[in-house]
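Next up: a single chain in structure tokens, the form predicted on its own.
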Amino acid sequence: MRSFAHFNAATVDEAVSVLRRYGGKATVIAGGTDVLGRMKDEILPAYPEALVNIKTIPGLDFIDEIDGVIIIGALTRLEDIALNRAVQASCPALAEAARRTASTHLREMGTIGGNICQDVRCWYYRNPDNRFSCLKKGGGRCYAINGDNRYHSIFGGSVDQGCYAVHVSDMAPALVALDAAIKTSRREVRAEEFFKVGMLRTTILDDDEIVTEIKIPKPVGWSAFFKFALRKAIDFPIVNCAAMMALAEGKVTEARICLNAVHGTPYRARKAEEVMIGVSINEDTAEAAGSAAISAAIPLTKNGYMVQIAKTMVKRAILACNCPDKL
């Protein structure tokens, strides 16, 4: 690794002004299991000049209920936010991503504000050395297209002319299914508006902006995630999904269906949740929605199988909602 600052941070003010200062030459480091694998494979064009640690500003570890609404820290480790039980009772969707999230290890260290803002999966976009100067990195073409695209997006490119390399974060479709909201150093958003891919980046914040707190309304039906791996214990998702569905007499009312690792960003899938309205969740509701899920689909030449591997993820998920008892 290279030489760089290391200032540690006391406050988000403090956190902010560092990386104002630096200009976006600057990397913002808390559980660092994303962020120091970049550093030693030197994957990027340009190494950060600093780096600026948040662990060390109190008060953002921490999961709360209010009226509830679960709140929880962007420095809180996703163990525990696995095995909360305010989180396991009325979010079990997120409670679950968090539990199949890598490794045990790697989840006390890893934080949920890391893991939402994670950079992406691509193995030419990660060579080490900067050895595929990729259009994600501002270079001229995405080696996957006509390359190694095993594990890349079915639901077509993102970046002008197209990158195919996904987003992988288990938390991220989990919290865009319970419509969540991430806060920030200077506003509050919505899940499913926090992440856009451009060169170098995979969320909408500013150079000088960092997470804050993650909040989860009351929840109005019950929730559900699954994923797709090949090593189960350890493995980012092949395919995951997360769903939420609200029943009233039998019948949904609510559906908010999202799956991760098939494409740039979380993938909202609108036309399951359409299937869904009005009717019960049964075998076929949920195959009909699985259907309309990967109806938009245009896989590459190698990652055909995905596209039923995304459609039982949503029929599995929300078969798995059919909990009226539980809510």
Second form
Amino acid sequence: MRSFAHFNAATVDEAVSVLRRYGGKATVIAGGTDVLGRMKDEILPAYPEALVNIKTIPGLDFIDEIDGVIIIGALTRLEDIALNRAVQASCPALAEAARRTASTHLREMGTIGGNICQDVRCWYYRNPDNRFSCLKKGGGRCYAINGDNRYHSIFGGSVDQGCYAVHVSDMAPALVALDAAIKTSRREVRAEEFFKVGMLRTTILDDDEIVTEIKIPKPVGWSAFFKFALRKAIDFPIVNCAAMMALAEGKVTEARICLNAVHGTPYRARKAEEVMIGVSINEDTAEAAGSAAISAAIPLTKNGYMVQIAKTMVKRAILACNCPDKL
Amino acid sequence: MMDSDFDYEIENQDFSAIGKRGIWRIDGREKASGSAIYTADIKLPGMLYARVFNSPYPHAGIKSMDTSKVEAFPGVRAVLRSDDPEIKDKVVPGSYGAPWYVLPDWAMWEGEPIGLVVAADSEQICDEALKLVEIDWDIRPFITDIEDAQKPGAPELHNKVPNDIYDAVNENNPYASAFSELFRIAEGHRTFEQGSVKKGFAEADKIIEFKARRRMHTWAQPEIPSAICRWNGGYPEIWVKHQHAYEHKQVMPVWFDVPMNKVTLHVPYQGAMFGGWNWMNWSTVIHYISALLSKRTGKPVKLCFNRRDDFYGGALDCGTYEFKVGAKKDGTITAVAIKSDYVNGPTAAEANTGIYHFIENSRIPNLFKENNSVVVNRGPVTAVRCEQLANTLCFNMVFSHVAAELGLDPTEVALKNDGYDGEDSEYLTECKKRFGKPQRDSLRECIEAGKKAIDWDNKWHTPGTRKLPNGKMHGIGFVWTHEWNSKRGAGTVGVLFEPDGSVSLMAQRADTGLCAETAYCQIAADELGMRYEDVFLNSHKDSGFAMMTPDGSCNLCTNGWVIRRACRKAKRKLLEFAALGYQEEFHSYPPAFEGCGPEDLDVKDSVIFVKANPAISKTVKEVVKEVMCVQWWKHPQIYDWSWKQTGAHVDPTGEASEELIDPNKRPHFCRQAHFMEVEVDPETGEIEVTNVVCVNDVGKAINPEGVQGQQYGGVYMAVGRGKHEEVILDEPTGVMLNGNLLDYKITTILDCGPIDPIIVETAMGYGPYGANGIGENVADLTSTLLGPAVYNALGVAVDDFPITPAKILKALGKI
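May I ask for the structure of the form predicted together with its partner chain now, the form predicted on its own having been displayed?
Shown next: the complete complex, the earlier chain at its head.
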């Protein structure tokens, strides 16, 4: 690893100020589970000049419940979220997403803020020493299209450029399904909007902006999270899916379903949601919703299997939401 | 007449350490506490770090190279170029004596170490400096897939080291071994036939044809390799991370003008191996580079690799397989013919690879094997976690397909075909008698134990017929073969009674494997009559003696014999000293047991006693306390040593016939049988391994916990290789995509259900006390057990390893 400047920020303002001073050449570090790997492998042509450590900022590591609203500090570790009784009781999708992230050791390091700000996954983009100068690095093409794309987007390339890397956060789809809000040093946005960016970024954050807390509104329905990965620990998802279903008199009144690891950003399965509105949750409706979720899939040469898995994850997440008595 | 040390003595043994549980591992505290030192940990004063340049192209040569910016980079202390007059085109003996370039100037795979080496104040400086080299490349066409490589118009690839140079280096290397042949990266075609498969197919009721494929998987050792050398004047001192550490001392005189007695060898703890790296030619040659750079700079040099560097290479079974099998309705197999195309040479170097286990433990009379080597632009293939992978893959595939196609219980098919070299199990029984072994039916015992443990009779079913309440398909698989052999290697060991009454075993051995050194101490304790805690083997130290390396699951059999023999000799000396004392011109030492002969004495629990009256006793410590060869003390130390070539027991009767002596005519008597249950999710293609039962007839378990450790570890390694271990290259560029432990997927402890490790002890092995090796057996044999288990679940064969979700879904017609 090369040398770099290192700042321990005492406040959010101080962190923002240092980031602003470096004008995009500094990187935020909290748990470090993503950023250190990127730096060690030198995947980017430019190396960060400075790291701004925000773990030293007090007051960002907490889980509160106020009138049914769950508020989680950005520095809260994933293991704490997974084990939190309030989160488990009202937002099971979030607790399960945290539990299924990485491994125990990594969950004890990684924070929810870092998890939703992590960079995309693509073994061309992340190949050490910048071996593939791909679109996302300012190069001319996406190597995955004609290469080995078994873990790449099944819903096309990024809107602006055609990068097939995938966003693999386990927390992100749960937050989208739960309609959470992300509070930053500058603003508050809905989780879904937080990830709506072009190829060159993974979040809407400016270079001098950091996440401070996450607010999950009082859930209107039961939620569930499913993850498909090759191994039960460590691995990023091949496909994951979070769903929340509000039920009244046995019929779905509100549905929010979000897949991840299938596209450059968390993928809201709106067609599946439409299928579910007004019907009861059962094998047939969930199956139909699963099919609807993948209706826009355009798999590449080697990732057709992900479509089938995505369909199944949607189906299973919906079926697991059929718990009207639990909230 | 053979030495009586080589009798089996399997009955009526009252061991105090051998076979006992709860024995403290001699390396346990250091490893468990994190205080064990590995080569990767070592930092010497003034040490420089060195890194080799890796080819960015899978097939390319260096036309010219400008290293001026590299040399000028701050912190760089030396640059070694491939066109340096001292090493240009130089080929030297490498691992196992196999010739390899010190530093080639052309690459056969992306990532191959070529062109230049940088030595600098830190690894980071090396990495940054290496990026500044300017190379004019001769980029050549390449091919990475074995099937594509056989299509018309595929690029023509040549041997890495031309045959004439290879042969010349071998000729001039006094330590060249037959194994070096296994390192040629060369095209080749060999066939083997025993009996007549044409006749065998004609006798069959059914002909079964199928294909299988094994993608490249690799060793993934935990400790990243490095090589350290420091020249102390004219004397080199080396720190070796390698399974074959002693070879590095041997090869220094061949490389440099320095005799072996001037070479100091350090062998720190080894962060596991799993074969692979140790068999890569340059795993030894990197010591040449660190030695040369150390000599030139006058500083210690540590040549470092990184995690990605350690993924360039794969296992011997990487290739494609076509099977044709003839069988009778009752499961009797009449003929087996297999054609295999293997990657890059070594696997095809022997004509019977793939058919070998049919010869070794079946009564199938008609066998045919065709082995082809296809050279592609990938790293070399070599013995990864075992060299028998192709053999067990073929054996497993044939037996599981025959049983499934005929609708028979695969355990019955195994029992029906058990035998040796075309002869049936009755012949095996005759052999057991001839070799002085118990006449037990090892396969039947293993199968019965395994079936009971996994509840086979209630769980086995016709393929594709059992759907579970959770919607998944249940499958159960079975695989078998013989236990691993003990036919090679040599070891030497010294046994020394220290003046405080403790015993040092003296021999160097890389601590690869699982508690082998502890097992040697157990053997020594029982043979000497010492308490286990009074015996110690410091295998890191180069005492001049070297044990059989931890290869081929042979080392316990070889080294166990050596230890036993040396200890018996040393014990005799101890008792002679105790009974007779010592007298010389100027010194004398009275006997500890006046009036006794050595034969009247024995040792137990580190106490020497009179056999006729055990109350008359003295501790070993008391007897040897003045034994020290310094100053005015009186007696040289009591010690002895012994050696043994091959782990195989040679001749129990002392009337050695040619058949008894020839290790190639020695049937395996012990068997292993493994059982695996899976649940396959037809909607996602996910395979869950829910239950594994391993049954190993290890003959005699010297260290039962060590045996079970190998069974557990073997299953985890095997499940990974069955499900998801694969070195993946980008086909358009030939660049490796998953050279790290996140994207290359070793099984975690959560990815396998309960494992039941069962030990059977028939004492029919050729090792001491009738033991066999266990190191590689389970990891090798069960790596394709997932195939039959999935076949049983789905009723469809998916024998393309690793069996990924995509392959399952495709087989089910879901994609």
